[in-house]
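To begin, one chain is listed below as structure tokens, in the form predicted alone.
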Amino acid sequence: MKAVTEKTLASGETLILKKVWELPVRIIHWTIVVCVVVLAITGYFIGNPPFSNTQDAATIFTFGTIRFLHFLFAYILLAAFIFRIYWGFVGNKYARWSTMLPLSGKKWRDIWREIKYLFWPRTKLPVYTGHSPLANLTYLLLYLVVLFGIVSGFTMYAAAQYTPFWRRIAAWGLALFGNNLNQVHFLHHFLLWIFAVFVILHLYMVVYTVVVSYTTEVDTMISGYKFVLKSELAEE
């Protein structure tokens, strides 16, 4: 059965099915989503343990399991982050850093136009095949937050280890925070609330794209394909 690559709306406008996100990008995206959710939940309980138990800790090992999951998904997040950096150089144009970075005056004008539209939607907002300039900037900032979480988290992890390798990592990491481990703890825990705010805003934008376009971002990030109006390929 031949796949549908174009379809015409009742208005006479043409929708084109475009391949946007490659499989590695989609895998990385959902891996980071799962990691952030698990790290946020386990991190909250590590910082605010809400329970106590009279049983022997060696028998139930509840808190140890929480810590193990936190460390495990931290390693997975690190691997996904490194691979995403690599794919930003070898992936298609929608995934490349050269597309995401706001290096031109036009991109900054488009970002400002999107911000104004979101607060005061008076004109029709262009639909982009990949991420819009504002979304690209947002993801770049999110990657910096993830990087900060990785550095601060592994600094704390290394400080609790006693091998020469980890002690060296701890020394380098602590030097970035004025050799103040309490400050590292505070800033790392504060990231939880940054991610919470981002998730709320991200979900809002996912719903928003359903209203203004013909393919939801969830569908696109699962299949890799997106239906866009031929007349609205803003960056083509």
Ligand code: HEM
The other form holds:
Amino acid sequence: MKAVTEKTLASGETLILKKVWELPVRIIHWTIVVCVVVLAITGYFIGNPPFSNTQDAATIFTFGTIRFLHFLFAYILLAAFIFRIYWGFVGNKYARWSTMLPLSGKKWRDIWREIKYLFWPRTKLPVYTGHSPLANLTYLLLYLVVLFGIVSGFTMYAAAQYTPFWRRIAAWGLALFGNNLNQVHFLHHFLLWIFAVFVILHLYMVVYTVVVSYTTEVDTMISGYKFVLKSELAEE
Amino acid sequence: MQALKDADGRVGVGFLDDRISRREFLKFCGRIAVLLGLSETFIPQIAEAIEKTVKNRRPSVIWLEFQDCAGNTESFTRANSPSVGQAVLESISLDYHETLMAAAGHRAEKAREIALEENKGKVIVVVEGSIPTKDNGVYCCIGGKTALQIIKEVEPYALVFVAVGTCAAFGGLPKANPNPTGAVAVEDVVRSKPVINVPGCPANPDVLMGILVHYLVFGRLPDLDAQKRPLFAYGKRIHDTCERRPHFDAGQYVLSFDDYGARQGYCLYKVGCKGPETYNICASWRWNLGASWPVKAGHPCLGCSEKDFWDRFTPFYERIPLISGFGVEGRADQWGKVAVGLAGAGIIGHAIYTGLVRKAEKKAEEIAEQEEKQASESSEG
Ligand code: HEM
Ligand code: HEM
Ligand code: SF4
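Since the structure above is the form predicted alone, I would like to see how the form predicted in complex with the named molecule looks, so please show that one next.
Then the entire complex follows, led off by the chain already shown.
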């Protein structure tokens, strides 16, 4: 079990470990991580094949395999994404879209306060049980990026399948991109870099909350446990 | 033209010494059957349909040229079976074609008017070139009329508009940024009649024959895709029919022209081939009687039959468009690396900043504590 289950903040408030992220959220998280890593690596090779084989073409299928992996993990990513959308309606309140979507002015003010907290000495931030407002915003943006990757990716994928079903998907997807398949490749090409930037910021955010605001553990997304205010627990 | 037909209007019969023989004609019909994906049992039907049409001189075809380079006309006169394709079209009654017709000036315009009147609602209008719309379309005038006026005039008489070449189908080069003449595609101005797009720079002439023959044999136009291109010709990407594809799947690329890979016939992906983004028939049907096509000849596909290819598929020798900005054009990946570098520098900067701030806060706390202590000590003493 957990070694530390209670912490006291300088302000005198007590934090207690509580299970915040349910199993499906964690499974989805790590599925997305694996998919994004595999898609980014294979995608990089698709965009810039770094080698040119010289063996007999009949005996090797290097690039075909790379593309196969890309498409395989694309399907898994799609499944994880759909499952996450669904879980946003049935999961606990920390995973719900109703909690996560910044639909009120208060949410945006909270986001602004958190930005101030990051850059202004001595700004105070309340302890958030679920995602902190700013992290929350980055996740929503990330899911939008995943959606964009899925739409542009499956448009390109559909363009190479010639069944009536895929033809319809391709026509529909291409219409979104001005009927220009090269444009789809061009935009899809950026995904790799968007994810790279996100992952850097995301990991920094995790380390930051572990070291500075004490509410997250390094293994929060594995165990599901996170520090929450004792006073808030009492409310529930 | 008369010499091409016998009394019953049968093309090529007894004309072994003329432009086409019966044998050549049937071979042509066979090719068109293959192109349309029909079985060989259709060959007699195709031959019969063409013969009947030639005899009746119906339907009428008129060919309009606007902002173009006449490349499709060129292409057509060098069709796979050059003499046959051209002869058939002429026999079908190519009533108006500025480049090919003998008449000129008012007589030529008269020929068009007559053809239109005689075949109201049944004219197949082939359009080559884009249509300028800026400044009332003054940038392309023929016989004192703008392209726009001519199209509008012809529209009521037409059965269908066939936009051959990328300019007519999608606006092509005249429409490329900054599009000085306000060029648009045929489908942007024709509202009341069906449009078939046959893009390509130039379009494959056999595809035009295929459309005509399809109409003659089945009495209807061929199936089109979402961009109004006939599926029989634009149903697949070049990449999926390319003979270099096994090299693509094997990861064997031409890295620069004239390198080892180029001599081995490897895939042209890395030197900018747009085959993966382009729908056309080049790879399977080829050009000049199936002799060759660009990729076979060692040059990457430019994507010439795709919408906005001049703006969006360039540079031709890069896989992915360059990004302009900050005065330089850079590759997407360079900008990506800059973004990652900035993010990395940003978090390192922020981490150091946070560390310093926390340290300062701690020190302030300590000082405050000490002062408190001193204060309490002094009050004690
Ligand atoms: C979310 C993470 C993803 C990343 C980082 C990623 C990355 C990439 C990159 C960098 C390329 C090369 C683009 C080019 O230069 O043409 C690529 C190609 C491609 N991706 Fe993705 N991708 C992702 C998701 C997807 C998804 C969900 C699909 C859906 C099927 C997909 C399908 C494709 C296809 C079809 C290609 C083109 C392959 C080809 O033309 O041979 N990708 N990807
Ligand atoms: C490709 C890499 C990654 C991606 C795309 C990614 C994506 C995400 C997303 C979308 C969320 C929001 C979860 C939700 O509400 O659905 C999240 C949360 C989280 N992730 Fe990741 N993640 C990645 C890597 C990691 C790694 C390596 C760790 C562990 C060290 C990690 C730790 C966390 C934690 C602790 C949270 C919850 C943070 C909070 O309470 O706000 N992530 N991640
Ligand atoms: S040469 Fe071009 S069309 Fe042919 S396989 Fe390579 S990328 Fe595809």
